[in-house]
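The chain below stands alone and is given as structure tokens, in the form predicted alone.
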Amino acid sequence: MAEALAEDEIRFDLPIDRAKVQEFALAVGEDNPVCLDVDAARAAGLPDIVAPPTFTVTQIFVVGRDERERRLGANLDYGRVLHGEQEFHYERLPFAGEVLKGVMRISKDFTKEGKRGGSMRFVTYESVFTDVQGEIVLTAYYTLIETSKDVG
């Protein structure tokens, strides 16, 4: 569950669930054996199989869009947004069995304006999540564009 300590951040917890990193692999089409089986992954000297690469784009069933509005107050029309891009940067994947603790909060919201008429709102979500020790495991970047009613 998702919790509000100030009102430009959200703290929650993301399971690494062993099936549901399993279940993500298989959905992207994510072969490598260490995602997919415990021996492989101990094989290969890890303590347990590892979450690909964008597994932790399932914070949106933590911190669903609704949740991330009413907290971060972003205010974007959905109805005018486009996805823009998504950025990780890893210190290391996350493993099977453990909890990470993810901080989520806008890093960036500006307005450029168009060379034809109208404007693109662009913010960014930033979400970095810790181990069990604090140590930094990664940071993702959700950047959503909104566009002006002029825009065609």
Given for the second form:
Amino acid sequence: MAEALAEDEIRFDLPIDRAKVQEFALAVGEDNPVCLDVDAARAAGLPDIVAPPTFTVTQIFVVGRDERERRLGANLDYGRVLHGEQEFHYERLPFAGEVLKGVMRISKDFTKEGKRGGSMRFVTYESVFTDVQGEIVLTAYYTLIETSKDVG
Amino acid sequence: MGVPESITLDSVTPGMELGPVVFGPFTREDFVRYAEASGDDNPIHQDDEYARLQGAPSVFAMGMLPAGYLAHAASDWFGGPTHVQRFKVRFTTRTWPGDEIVCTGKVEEIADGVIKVRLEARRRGPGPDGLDLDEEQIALTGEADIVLPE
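Show the form predicted together with its partner chain, please, because up to now only the form predicted alone has appeared in this conversation.
Expanding to the full complex; the earlier chain stays at the top.
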């Protein structure tokens, strides 16, 4: 049986739920009122509370590993995979109440020889998030490293 | 930290050191709370027995948890999260229950109104039994670009 061809990108929705933003803020020690209190956010000229800078990493669990693997086909052996890097470029932070449209694709895939033998493969998943007007809100880069031996 | 003090571009100079801001020490409840908030329900962060089966001496934190602390520290140094234009972290070593997370930063340069900051989060603590870790290690290195309002 022929294997299904990998897709170039995965499109998904990321709802920015107010209660989830507050819960996430508290979990990372974010006590700035613009992330917690609607009145404080509005007093600061924002339409609603804003998601903390690392909030959209939750996308990884919206489109889970199995779906990402199946559809984008990086063919990673997750027994040897570490989360190596994470990067975000913001036009602005997401507001509670909006639903971001995400488009995820593999933007980098390369192998580097290690100093002590063995190699490391770097795979970066880039996700561009746009708002209801079609404006880019932020871009996230999720980089996995596949090592040449078991990471345990 | 609450509402950060306001800061202006004039008051920021290259070489300026920020922090330390100390979070923790980590408890297992911190990992459970982050798991629920983020959706990262990998049992290696919550179930000691499972972690041991995977070869780790105990549960350890999701990398994005100390990364979230570091983002918060960086935001607060510059007046709040809405001033952060770019944030990047590289994960160096795992962080463990009992670890404090010590966040520091240094202004590298200011280019076209963008403040370039180098970030670091260290783990500080005894570490789990059986690993014989140094008391203090770099857990994350990072970078942030900050743009202050006019």
